[in-house]
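Read the single chain below, which is given as structure tokens and is the form predicted on its own.
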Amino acid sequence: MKAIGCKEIGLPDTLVVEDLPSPNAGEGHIVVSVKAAGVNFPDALVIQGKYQHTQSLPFTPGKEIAGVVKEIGAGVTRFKVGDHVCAWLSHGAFAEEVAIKDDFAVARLPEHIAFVPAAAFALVYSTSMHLLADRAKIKPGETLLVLGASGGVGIAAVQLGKLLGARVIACASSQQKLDFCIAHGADAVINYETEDLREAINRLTDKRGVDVICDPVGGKYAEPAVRSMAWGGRYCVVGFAAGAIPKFPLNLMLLKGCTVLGCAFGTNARRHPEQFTANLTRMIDWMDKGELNPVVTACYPLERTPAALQDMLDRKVTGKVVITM
């Protein structure tokens, strides 16, 4: 089978297309045939050694999947040859085939879910319902506003505090992301790089402020949106796309009554598997019934995948990206 090969720490264009021998399906384990896998910023990250998890080399990246059940091994009772299946792994998503523990990180997909968007949720969209269902508890009718919201994580907030009854201001550095969030249901917009972060909010919430923020990006639009919370708002830390981890005053949190929420979904998901898998069962009944489309906007194939990680650290992606094989 082919796969892509991480042998050395660098960036993407050190990544090499291999032959490797297709995965046997041990005990406990089903060998599933990959039919997609999603691109995420972690794995940019993985491959330069500046994740918070490191992976000993030589090892295949990636992390979500989406595809058919080939082997099962002993003991595997939940699946059957021929099931559809999505799967959030820690790594060995750029490949033909892998080998996944039957455990709650795997979980059967009906099967007129396409495989390309089915492999676009595992993670982001599982990070962003963590986030939103199980750190902030949002209610319907709070504000939520989004930073970065034109990547995977911001789009799959926009789309989730939808559908959990908030309303969202989704904020992003051009036109272009901002019409992108507003085609999948933003209430409102703000352009960052050209308007006054706190002065937008302002406007937009009559002052009030904000109930819930989410912000995988970091750097210096933290600080003026912490300062933008409504009372016992909820400011949610994902990650730090934009490189620097902000640092802000902690009278912040006393003056608005606020609380920090880190939001690590992998160390989550391991420890608590029945919310993972409380929410991932949620969002395939969302996307079941059509009520929930994760947002792909590009596909690559196999050999073009240090292209598409490449992509996503030059801020050319929006929404998801996946690879097809």
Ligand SMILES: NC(=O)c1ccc[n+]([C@@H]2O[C@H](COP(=O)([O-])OP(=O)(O)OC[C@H]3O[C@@H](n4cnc5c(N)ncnc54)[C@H](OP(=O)(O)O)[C@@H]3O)[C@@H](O)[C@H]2O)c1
The other form holds:
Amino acid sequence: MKAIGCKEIGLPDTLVVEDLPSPNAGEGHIVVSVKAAGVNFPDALVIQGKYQHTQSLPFTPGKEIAGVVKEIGAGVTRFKVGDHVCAWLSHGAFAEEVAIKDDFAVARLPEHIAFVPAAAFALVYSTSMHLLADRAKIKPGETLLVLGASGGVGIAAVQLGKLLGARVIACASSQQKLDFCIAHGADAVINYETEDLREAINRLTDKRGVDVICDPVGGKYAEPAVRSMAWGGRYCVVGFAAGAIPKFPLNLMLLKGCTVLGCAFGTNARRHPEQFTANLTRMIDWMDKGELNPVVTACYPLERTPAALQDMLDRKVTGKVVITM
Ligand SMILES: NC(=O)c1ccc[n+]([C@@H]2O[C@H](COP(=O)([O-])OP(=O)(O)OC[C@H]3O[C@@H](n4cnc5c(N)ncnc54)[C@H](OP(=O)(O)O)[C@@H]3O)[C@@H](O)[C@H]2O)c1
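For comparison with the form predicted on its own, would you give the structure of this protein in the form predicted together with this ligand?
Let's see the whole complex now, leading with the same chain.
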């Protein structure tokens, strides 16, 4: 089977396409014939050795898939050959086949849900659902500000925020990205490259401020966003796509009566798998009813995985991109 190999730490152009033996389904495992694999920002970090969880070389990158169960290992009773599944993995998604432990991170999919959108939601949609539902406990009618709103975590937060009843203000760096956010449900938008973020939030909230902030970007936007928080607001730290980890004075928390919430979806899922499963089940149900459609803007064949990762690093990606086998 074909797979993408990371044999040295480096940028996406150091990845290679290789032929590997097909995996076997060991005890408690299933082998999935991968139909599509979602591309995520952490994939671009882990191959550079910049992610919080390092991976020993060589390895196949990629953290989420959708596909068909090809083989069942001893002791597996939840799945049968031919089942459609989606899964969140530590690595190994950018391959034609992958062996996966039968645990909370694999879920059966209704057959009418297409593989491409199904491959694009186990990670970032679970991240945004975790921050909105488990951490911020967002309530209908509250205002949600999403930074980096046209990216993977961001557009998921826009769509899920709307499904959970929030008013959503999306922030991004170009008009094209803002139009994309509006097309996927944002109620209002701010270009944080060209507009003063605080002034724009004041204008859009009648100076009340926002209740919840989803921040997967960090850098220079974090402090003005926190300064624009409503009383009792929740600032969700998700990631640092801009590179710089923001630092701001703690008196802001006092002045705003607000809370800073760390939102590490993966660590939380391992500690509280029941939360991950509840959120995933709820999102699959929304997909089943046609209420949630993960936003995939481009598909790349397996051998073009390095280009997909480089586009993500170059800030060219809107929504999600997916590798198809
Ligand atoms: N905590 C968790 O559990 C968790 C889970 C998944 C991902 N993450 C993290 O969340 C962050 C975003 O992930 P994602 O999948 O949403 O990534 P993404 O699709 O690439 O989106 C990131 C967004 O950040 C903005 N951005 C600002 N400066 C950037 C820069 N220098 N390089 C790239 N993007 C920049 C871009 O929007 P504009 O051009 O509009 O500014 C882009 O749309 C990453 O740091 C990732 O590691 C955390």
